[in-house]
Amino acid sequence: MEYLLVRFGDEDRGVVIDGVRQGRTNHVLEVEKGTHKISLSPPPADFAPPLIKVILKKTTPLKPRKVAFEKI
């Protein structure tokens, strides 16, 4: 397993792992190892980018791989 943090400031979000939900922004994730594609649960659709890319290897609990989107 490898492991992701999704930050969208202090906002509580829906995080979308490869189109299905697995988790809420601001919490360590366990996602499979590979490449994935990350996004947010909309409504509202109120954040940049739309969409993204990560390869997840290599990644503690302690030290998981870090994405942030931004409010617009």
Given for the second form:
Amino acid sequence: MEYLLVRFGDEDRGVVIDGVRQGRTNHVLEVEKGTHKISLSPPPADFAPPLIKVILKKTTPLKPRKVAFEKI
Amino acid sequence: MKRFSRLLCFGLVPTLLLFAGCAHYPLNQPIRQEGYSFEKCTQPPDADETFVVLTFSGGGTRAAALAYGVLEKMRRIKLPGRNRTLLDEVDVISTVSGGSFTGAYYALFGDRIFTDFRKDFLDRNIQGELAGEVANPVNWFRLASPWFSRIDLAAELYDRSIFASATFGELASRGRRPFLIVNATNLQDGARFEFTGDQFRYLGSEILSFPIARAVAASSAFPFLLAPLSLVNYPYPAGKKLTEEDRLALEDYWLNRRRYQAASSNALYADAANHPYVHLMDGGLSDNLGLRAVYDLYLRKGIRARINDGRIKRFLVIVVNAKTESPEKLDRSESPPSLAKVAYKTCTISMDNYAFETVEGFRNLIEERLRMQGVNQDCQTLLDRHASDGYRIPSLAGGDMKLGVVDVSFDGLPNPSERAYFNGLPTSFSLTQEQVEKLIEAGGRLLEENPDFREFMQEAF
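Switching conditions: you have the form predicted on its own, so give me the form predicted in complex with its partner chain.
Following is the full complex, with the preceding chain placed first.
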């Protein structure tokens, strides 16, 4: 497995991976190795960018791939 | 006499030939509404906290009885501090071949299995009844049709005498766990094919009207004894068959072959023009345990989302594996084995090796998760001890889960003569009542005495 950490400032928000809602921001999520599209769970759709495409590989729980969304 | 011959020539024979020409397997229907999916099995409301998965292997009545014995034992295991049994906590049952009869019967009829399943299936000579169907002259004409075969006769028999003509729509309308996954094999690419709404969406077809008996028949369509079961792959608006996950996975050939391979199998159905039909055979050809379906749920589907959501606190997978190892004497002979023996070994060696690796691969996945939970906790402990700024490592989603994989198989029997007895049981749909009773008893005992099971129960509750 690979490890992903999604930030939205300090806000707690649902995370959407490949179109499926799973997990929350600020927690290290376990995700299968490969290409994924990450977003946040609206409403409100107050984040940018709307979608971030990442390649997950060679991560660990202590060194997860970090993805950040900004508040708009 | 002449009149009778004329009647035969001009009346009965053409009628029967017409009848034969008309005989056709029941077609799966085009998609009209959402199907039977894990996401929609949401009852009872607290179902996720203790998440139990059962997989029932192939192996004819031997496998069905062993699985039944495990269910019976689970019904007697009361969970400490809860007014529930371990059986009440079962969320998913993934089945293959003989195990599909037990899994589908339990998913459909619940506790009725403990009063009726023996007379409905285990104690019957199903293969004798199937032979009787084939021997019936009325069916000869139906079997003469290119669109009707022995598997359709088997499905009819199961439908009327075991599954009470139930469809997947009946399972879906309840929305209750356990979610049933009946596994077969697509002869085209050798990939696993599951009878779920998600899989049928790839066919542009609706599973709700599909008989459970036909799914079980496909799952147990042993090569040469039974013919493949066929489905229509309907064209569907371009781009609608593949999911976002599939499209991204198809970019991952160099990154993650396993993910790419799963998406490639799905992509085959998207090309309905070149693949208008699907022909299915025994699920054991692609995975004789039913564990690959759980693999997918754990890696990238419903179970993964629930772990990341922190909804699962305890996760237990019980693999009921009825494989046998008949004592071989090949290496005692100077002359090489016969062609038939070689053919049999060629079929079964790879299946057994693959099944072993599937269990161990899944066990590695679970152990990896446990290790990572430990790494996070140990690092936090060290930081707390040696750093003074109070930094908190972001927690692993799902937290400190209790996880276990339990392999219930005859290999776990400590008594060699008892092990030899079970290893000598044939793969057939006809066993004696004594053999069935012994299998049921062994299934319960193998679970109860399994060290991995005991450890999990002790730590989790």
